[in-house]
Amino acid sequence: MTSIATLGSHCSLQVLKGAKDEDLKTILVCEKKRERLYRRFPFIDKLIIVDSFKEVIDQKCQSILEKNDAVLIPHGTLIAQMSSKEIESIKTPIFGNKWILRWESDRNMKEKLMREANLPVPKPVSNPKDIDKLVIVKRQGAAGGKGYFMAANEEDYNTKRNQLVSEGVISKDETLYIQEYAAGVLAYLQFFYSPLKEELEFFGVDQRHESDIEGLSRIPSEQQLKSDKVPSFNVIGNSPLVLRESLLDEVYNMGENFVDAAKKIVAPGMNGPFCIEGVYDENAKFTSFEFSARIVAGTNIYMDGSPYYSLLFDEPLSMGRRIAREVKTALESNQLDKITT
């Protein structure tokens, strides 16, 4: 029988607690240190124990996948904890198109496919010496905002740099990206595409909360004036939102064209979930400076089933849910080379 398994952090329950929901059988990767967490969930059939989420690779674990004829679903952890060539390396079948997951990895790339889709992004400055507005200074990879430091000029963006890597925050030799800050109100826009069903599904919205550039706005501008800590963008969690729905063509249409522009550029293109990632502005214009090409964090938040898949499915379907009705469906199609890599 076919088990979905995934890493032991970031969405891994409710990946788990889907599969199970559609009578799949689970495998969970699971760090000593957080064993007796997953311990607590009935619906975690099976626990693979490691030290470092990196023996997933290892032939230990490669093993006990295949034995239970398992699929592998990514997330954030996996790109956070592996390099592009460690992930395309794991033979164990996984979810989706491993093979974006380098483009999600490395800024350069992710900017390109996302001006491949047409989508609205800030301009990139090359070079420290260029920066002339407000930019956000970013790290390669899903770092989850740890790291990242807004600047005003290369003298801002030189101290702030040299205060994170003395705190061991960032690395010396580190490459960061800068692109010109785009203000607005944050949308993290999700999607399903089903290459089974050659069709995209807008599964919710949510916004992310960071710790402690949030909290600023709470402390008086004389006392923030006064202090020389560089505030962190570290994602703590997430909260839902729901657009105008005026706002819901244009969404439909970035997430098509984004399809559309990874099926040209990264083969077989992006299946199952992703998010495009970005800021309303006053105008409503939707300018988008990131994306994901797997599932996300803020879908937690819609366990019980979303707003908008309230409006395609007559049930409560969460995303994780949906991913493991689409492993059940190629299967009992004989298309499970179609969904996986």
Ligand code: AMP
Contents of the next structure:
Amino acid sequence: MTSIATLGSHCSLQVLKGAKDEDLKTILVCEKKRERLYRRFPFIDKLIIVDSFKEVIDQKCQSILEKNDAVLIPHGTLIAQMSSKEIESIKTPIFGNKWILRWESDRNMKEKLMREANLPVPKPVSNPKDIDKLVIVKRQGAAGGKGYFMAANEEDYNTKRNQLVSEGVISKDETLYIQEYAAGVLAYLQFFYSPLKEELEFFGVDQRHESDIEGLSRIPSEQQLKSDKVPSFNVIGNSPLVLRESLLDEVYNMGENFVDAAKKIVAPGMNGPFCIEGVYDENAKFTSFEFSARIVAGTNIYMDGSPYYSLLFDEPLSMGRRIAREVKTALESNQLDKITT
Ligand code: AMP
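Please supply the coordinates for the form predicted together with the named molecule, as a counterpart to the form predicted on its own shown previously.
Then the entire complex follows, led off by the chain already shown.
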């Protein structure tokens, strides 16, 4: 019997609950330290206990997954903890397109794909010397905003970078990515593209709450100026957002452009869930600084269905369950190779 497997973190609960609701077997690759937590949830049929998620590429773990006809659902933890090469070497079928995950992890490839999709991206700054506007400095990969910082000029950049190196937050020879800071209302646009139906669905929007940039905005400027702490963008949680209806047409266009660009650049394209992340400015113009080519943790806020999915489906459907349904439909029509890599 086909099972749905994922790593115990990020959005694993909604993914496995959704799979169970679709009558599929569920497997969690679980770190020992989290076993007690995940045993609380009766919809998890099997736990593969590991010391570290890296073991998912080991023969032992791979053969258990193979025996259980598993389809592995990738999420942010897989990307954060493994190199693209390691992910690509996984033998278990991965839901969506594992090759596009490299494009998510590498900042330069990411920018290329976003430009190909005509997404309005903030200007990159290749040399700290050229910083003449407020910029945000980022690390490679899905670091979840940890160790990011803002800088107004080269001197500011060097001071903050050195401080973070001395605090051990970033390493001395780490290549950082600098990009103009885009101010506005945060909006993380969540989509699902079905290669079976050849249709794009808009699922929902979330906002991220990031510490301690958010904490900083809650104290008066007098205290802000006295603080020598470099505020980080470490994601703590997410909250829902609905957009003005007049923005929806453009949202669908951006999603479709992204799907088209991915089809051209990285076969078999952007299959399954993905997210376009950015801000709306005062003219409701969107600037996109990021995409995720797999399910995002922001979908956790809609475990019981999202406002936009309630317009498309007559039942509450989480993103996890939507994925499981795609797997089920593919199994029934013998098209699993169309939705996995
Ligand atoms: P990322 O890893 O690119 O998703 O960035 C983490 C967080 O940093 C985002 O959720 C935003 O709050 C912030 N951020 C990233 N890039 C920009 C940008 N160009 N302008 C403004 N905020 C940004």
